[in-house]
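In the form predicted alone, a lone chain appears below as C-alpha cells.
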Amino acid sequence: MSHPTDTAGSAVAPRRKGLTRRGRRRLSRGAQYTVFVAAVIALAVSADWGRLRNQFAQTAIARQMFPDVIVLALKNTVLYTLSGFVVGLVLGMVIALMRLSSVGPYRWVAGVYIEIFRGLPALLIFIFVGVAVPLAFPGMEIVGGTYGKVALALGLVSAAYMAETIRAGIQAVPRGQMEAARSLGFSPTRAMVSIIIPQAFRIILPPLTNELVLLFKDSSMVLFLGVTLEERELSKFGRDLASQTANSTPILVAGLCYLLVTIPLGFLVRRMEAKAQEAVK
C-alpha cells in the first residue's frame, strides 16, 4: 500500500500524538499553581485566626505605642544605621584601597581584616565593642556613648563587606581609564580619586544600598550593649512593651516599622540595578 503524498510528491509526515513542548510547560505551570493555591487555602483554613488576632492584633495596645515608636524607636534605629553605614563606608574604602595596594603588608592586613570580620557573627562584634574595648582601654571613652558604640560595631562589621564590594567596583572600571588619566598628567592618587572611584561607585551603588538594608536590621543587636529607655531601637522597644503587656502586638508593630523602611529601600535597589543594566546595554 502506498503512502499519501503531497503536491511535491513527498510522503506526508504523520501527525505527532500527545502534547507539544509548550503544552507540557503550560500543564506543569498550571499544576504548580494549583498545588500552591491548595497549600495556601489549607494553611488559611487550619490556622486559628482568633488566637492570632488576640495575641498579635490588639489595636488598643498598638495605639499606646504611638507616637513613641516613631519619634523614639524608629528614629534611634535610623540614626544607628546611618552612623554605622558612614563608619563602614569610610573604613571599607580604606581597606579596599589597601587590598589593591602594591605594598604587600597593606594587602595582608586588609585580607586578614576582611576574613576575620566577615567570619565572626555581628553579635560577637557588639559584645567585643561593649565589653572588650572598655577593658582594654579603661581610660578611653568612645565618642557619642551608645550611639558611638553602635556606629563602631556596625561599622566594623559592614566595612569588611563594603571593602570587597568597593574593590570589585574599582576593578570593574576599565584599565584604560587609569591609563588615559595618567597620560593627561594625573598622579595615580588623583586619578583614583577623580576618575576611578566615582565610576566605581556608580557600579556598586545597588549593593551598597543593599548593605544599608542589612545594617538597618543588624541595628537590633544594640540591646546587647545595654541601652537606656531613650536609646532603645525598634526591636528593644517592641520586646519591652511585649513583656509589659504580656502580648505580642508590640513586636508586630515594630516589625511593620522595619518594613516601612526596608521595603522602599528594596524597591530602590531594584530600580538602581535596572538602570545599571540599561546603561550597560
The other form holds:
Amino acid sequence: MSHPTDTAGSAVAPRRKGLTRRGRRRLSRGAQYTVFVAAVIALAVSADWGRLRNQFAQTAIARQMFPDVIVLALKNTVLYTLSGFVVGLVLGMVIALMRLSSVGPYRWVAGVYIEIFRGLPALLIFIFVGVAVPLAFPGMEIVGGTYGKVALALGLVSAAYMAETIRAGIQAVPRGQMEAARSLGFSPTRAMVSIIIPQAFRIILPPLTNELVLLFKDSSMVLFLGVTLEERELSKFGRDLASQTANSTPILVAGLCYLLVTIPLGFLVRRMEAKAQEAVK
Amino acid sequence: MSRTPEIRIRDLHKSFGDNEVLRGIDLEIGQGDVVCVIGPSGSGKSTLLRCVNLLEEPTKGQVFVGGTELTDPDVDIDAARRRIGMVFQQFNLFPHLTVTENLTLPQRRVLKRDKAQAARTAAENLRRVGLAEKADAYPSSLSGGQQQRVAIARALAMGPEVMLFDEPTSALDPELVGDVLAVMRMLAEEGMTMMVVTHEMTFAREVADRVVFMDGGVVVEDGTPGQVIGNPRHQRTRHFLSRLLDPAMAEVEEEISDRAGKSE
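Having gone through the form predicted alone, I am curious about the other one (the form predicted together with the partner chain); can you provide its structure?
Starting with the chain above, the whole complex follows.
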C-alpha cells in the first residue's frame, strides 16, 4: 500500500495515500466492536430462552430451597472451608518453617511434601482421605467425623500452597529485622514468632485470602466423601435438589451463593493489595 | 587504662568464602571507654563490630565481653547479647509496632519484665533521646534521625553494659546527623562503654577516648584521637583522612592507591 516516495529522509514527506494512522486505528477498533456485538446478538437470538428459563430459573423451585440453602448448605460450606483453612494454615506454617530450617532432613521432608501435594488433584486427596485412611487404620476414627475428614483433606491440599506463600512472606521480611531482634537477645524461635512472622503475615494477607477463595470452591468435593443430609454443602445440596425436582434451578442458586462469598472476598483482596502498594511508597 | 577491659578481642579472623575480611585483630576496650573505628569501606570495620556480638561468626579467634567468652560454643549467646546493645546503620526498628512497643516488646519477651515496668523504662529512655512525644507514633512516620534515636532508646531499654554503633549516621540526611550524635555524646559522658564504627571525624576527635584505624582487615593504627586523626604515623591513615576530609583532592590519586592496595 505504501507509496514509493514515502521513505524517511525525503525533505517534504507527502501524505500517505488512503487512510491516516488514526483512521486505520479507528477502523480496526470499530471492526472488533462489530464482531463482538454480532456474536452476542447471534447467541441471544439462537438460544432457546424459554427452555433455559424453564430449566434454570424457576422461581417456585428456587423459593423452596430457602432457607435451607443458607442455614444448612452455605453454613456447611463456610464451616468446611474455615476448618480446612485453619488446618492448612497450621500445617503450612510448620512446613514453611521446616523448609527454612538449617536442618537438612527437615528441608527435604518439607520439599517432598510440597511437591507431592501441589502436584495432585484435590479430588484424589479427598478420595484418599475418605477411603485409604480408614482402610489403613481400621477402627480409628478421624476426629470430628465428616467435618474432620474435610478439614484434613482441604488442609492437606492447601498446606502445600500456603507453606510456599508463608515461606515467601518470611523471606520478604528484611534481614535486618532478624539481626535487630537477635542483637536484643531474642532467641531465633522467639524472634521468628514475635518479630518476623507478624510482619510476614502482613505481606501475605492478600495471597492467603486468595487461598481461602480457592478452598471455598474446593469444599464442593466433600460430595466424594459421602455425607449425611445434615452435612451437605452448597454443591451437594444443589445437585440433590436438582435431581429431586428434575430441574437445574438449584444449581444456579447454589452458584449464586458461592459468588455471594467469593466476589466480596476478591474485592477485599484487591483492596488489601492496593493498600500494601500504598504502604510501599 | 588500668581498668579491666570490657571488650577483649584476640586474634580475630573472619572469612566469607575465599574473601578474608578480618586478618587477625587484637583489641581491648576498657570499661567506660569510647572507641571509634574508622577506615575505608571494605576494611572490615563493620564485620569486626558484628563479630563482637556474634552477628557474624568469627572464623578464628576469641571475643570476650564483660568476662564472658562469646566465641565459646557452649555460651548462652542470647543471654550474652542482652548485655550488648547494638545500633544499625538502617535503624532496623520493627515497623509493625509503635515506638513504645518497639521498646517494650523486647523487655517483656527477653527480660520478662512486667508491663508496667517495661512501659516505665520505655518512657524513661524515650525521654533521654528526646522523643517522649513520639511514643505512640509508628516508625514510618518518623524522620531518619528520629528513628535512629528510637533505635538507640530501644537498645538502652535493655540496660546494656556495652553499646555497639554500626555507622549510625551514614543513612541520615546531613541535617539530621547532629541529633543522633548528641545522644551518643550524652551516653559517652554518662560513662557507657562504646564501640563506634563511623565516618564522623568531628565526633571521633571530640568524644572518643581512642581511635582505631583499620584497613585491609587489620588494625593499622590505634591511639588517642590526637595521635590517629591529628598526627597519623602511617601513610595509609594519612591517605584515608585526606580523602575523607577533602574528597575532591583525592580523586587524582585514586588509581595509584588502588594499585598500591592490590600489590600488598
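Positions refer to the first chain, counted from 1. Just so we're clear, the structure is a prediction, and the values are computed from it rather than from any experiment. Only the largest set of C-alpha atoms that superpose within 1.5 Å between the two forms is called the rigid core.
Trainee: Just checking, between the two forms and with the core aligned, does Thr59 shift 2 Å or more at the CA?
Mentor: After core superposition, the displacement of the Thr59 C-alpha between the two forms stays below 2 Å, so no.
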